[in-house]
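Next up: just one chain, as structure tokens, the form predicted alone.
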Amino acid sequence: MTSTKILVPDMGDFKDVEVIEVLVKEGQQIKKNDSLITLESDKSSVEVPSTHEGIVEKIKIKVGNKVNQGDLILSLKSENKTEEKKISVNKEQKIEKKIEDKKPQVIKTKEIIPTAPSSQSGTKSASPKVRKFARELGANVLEIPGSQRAGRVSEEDVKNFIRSQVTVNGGRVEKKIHKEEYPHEEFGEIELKDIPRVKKLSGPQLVRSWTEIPHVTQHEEIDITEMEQFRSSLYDYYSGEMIKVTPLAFISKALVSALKAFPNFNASIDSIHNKIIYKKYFHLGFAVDTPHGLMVPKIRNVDQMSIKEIGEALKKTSKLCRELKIDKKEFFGGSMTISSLGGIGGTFFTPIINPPEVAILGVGKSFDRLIKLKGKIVSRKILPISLSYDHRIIDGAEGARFCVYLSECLGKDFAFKLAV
């Protein structure tokens, strides 16, 4: 048995680059040209093969690395000896042209040339788009079957794998787990506790939001400097005492009126029948932070509520929710739901789309910002928003229209028009 050592080839102008899998294991047989390793660059990706067959011996990189020309990959066990000999400069210039043709060929797109999957090494051919969705998603893409030629995994066939770890068994469902190769207390002192029963009813439909719908988020800031003096200067018009109103109230008033301006966000996909369903009600779903894990429900007919109406049905709601006194009906049949983070802090997040509804609207905690108005110094109340919305029914077009309404709304012009 000889050992011979496997290198990292000549990647031409590239330097540090990244490796993001390692394709074989200590003690796997291999041959020549099987996959060992890929690397990623911000401008391509490629496998590097093997230029010898054996048993890998010992690997010397893992996933991580950034690695260059020259650096150890791993060392090869081999049956076949080689003796050293002393070479012409002209032989040696053949041996090099030989290794020169045997290069990965650096691809400056961010795909991969489709290749057959070896069952030895256990490669799989993937885009690195895909392998990046993949580890994402906390999938391994070896692990993922592949639909398309040559076995290549597509990003269909992440999400596919991804759904099939979600298994309905006797109307529960279950989750496959993959173990991990070393358990956590190997490391340290840790403590188990129980899963919330909320956050586990609540997880597959986090997952199917998140696999299932295409998500974009804009964010925007908006100036709700009158909207908030008017709310301060609110007052009972026979006992004298100051009405105190949310910010959410006139934020949901808002939403209502964009909904009904822009129809395809109060819609859900039929996927069945392919057709898409506009909704003619106007029920706003709402995440309610409680000790038992988040909840969303529906506060009904909001068109049809004024301001103190809608502030008062948030706290009804959100009691019924902390309580566990709602009624299960109340978490379905949403137009869009509201994500308000602003109670505690923060300003842009990608809030994840509640299923079926398209959209959903962050809240951030409003701030004071030094403006320039009219030649003058002015401090201006910001409120930062966060519209993540499904891509297949809605254009960036549209979302940002979507909020540069919802900034006029909420903006001077329309702050007294939503209290009516």
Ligand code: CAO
Second form
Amino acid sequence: MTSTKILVPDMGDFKDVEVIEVLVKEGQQIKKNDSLITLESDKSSVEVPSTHEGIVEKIKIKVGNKVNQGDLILSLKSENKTEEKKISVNKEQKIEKKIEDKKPQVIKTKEIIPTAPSSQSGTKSASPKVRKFARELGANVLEIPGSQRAGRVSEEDVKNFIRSQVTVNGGRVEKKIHKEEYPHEEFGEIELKDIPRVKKLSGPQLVRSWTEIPHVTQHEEIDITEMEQFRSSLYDYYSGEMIKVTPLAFISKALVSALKAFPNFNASIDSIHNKIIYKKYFHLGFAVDTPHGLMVPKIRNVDQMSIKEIGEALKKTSKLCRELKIDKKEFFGGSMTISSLGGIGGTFFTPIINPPEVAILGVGKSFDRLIKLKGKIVSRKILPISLSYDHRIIDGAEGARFCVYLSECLGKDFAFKLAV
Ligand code: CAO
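Let's compare: the form predicted alone is above, so bring in the form predicted in complex with the ligand.
Below: every chain and molecule of the assembly, starting with the one above.
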């Protein structure tokens, strides 16, 4: 094994440049060209790549240090390869020469920093302005999930992250860190895994919704016996084949009808101008369970679709999500969301509103119930629903009326109600 010193390379006219990130840890195996540190001056930011591969032995600088060309960054333990032998501890002059040859590109503030994707050796791409912004707020850009291409962190990502990390307590901002009394490993074997990217992105949004929106959740049981009989008897007029449409397509149609009757549910709060935005379109969001995490794409203009078309759009859109082929814009601009767990199981739950929307409809799995009807015991199909709404915009009475209206749309007169 050879010990190799990695020095700060030539940085042109820049002197006393600040180390803003150390991207590797002692004991970490790194590859040639992996980023080691990020340097930032007033005008630019640059990641310094490693000239060798090996195991980080000792890191000699820390965040906040001011460095110049030739300063020691770290030492690497690497295997005795012919090329590396030339760069031994005693030949620092040669090291400097080699690093000079591999001068990193100094990037102007507005240019894109060409870093590796965030999964590689913990590097993260963000503009110097965003890095500075994050630092000023006491955040580590490495911990912030980036919503841009290749995980690049935007100013909005920093804001969302900060919102999810702090709590305002009597006008005082406090950091939300929950430290366990005892480490988990003290109680048995554990395994550490990365949080999937989609979950990292949706996490701060869920925290924001749960902490900022006063949620009320109303539960309702809807008798869908006639609707289910109709659904299971659908067949194609020309081919004579059964048409397979899930209850969700009918529920979507009923929801559009309810949104027309209760415009407060198809709204958003404009907190800057203190106004309510009423939407004249009917774009429904659908919570889709994917191997990458939960996604909520929109299906546009559901009011103009037939039940069969909604069923097809649901299949197509959820497939695009599961294959990660969905356009990012399709996650925005919705009226209201449906979170259906009916295909899995369970009855009532508390769906979390997807801001800037003001309500969400949770759907459970329908079940059979014996009830007394006109003196006879009969079996009826019951659909459990859970409606969460923003109490700043929708009051309890309106929430209850909305649920009753939905029950009527999906109840025994469903064909008449949904045809309107
Ligand atoms: N009651 C009883 N059965 C139901 C039902 C309900 N409410 N909803 C669906 N089903 C049945 C369907 O008819 C289908 O039956 P067959 O296999 O006999 O045809 C089966 O369950 C599977 O349906 P599905 O889930 O594939 O289709 P869908 O149209 O109901 O839902 C989609 C589509 C994309 C919403 C769904 O696949 C999905 O991802 N659901 C999970 C959503 C989720 O995770 N929500 C939680 C968000 S909060 O973390």
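Rigid core here is just the name for the largest C-alpha set that superposes within 1.5 Å across the two forms. Residue numbers count along the first chain shown, from 1. All of these numbers come straight from a predicted model, not from anything done at the bench.
Superposition of the core reveals a Cα shift of less than 2 Å for Cys403 between the two forms.
When the rigid core is held fixed, the Cα atom of Ser366 travels less than 2 angstroms between the two forms.
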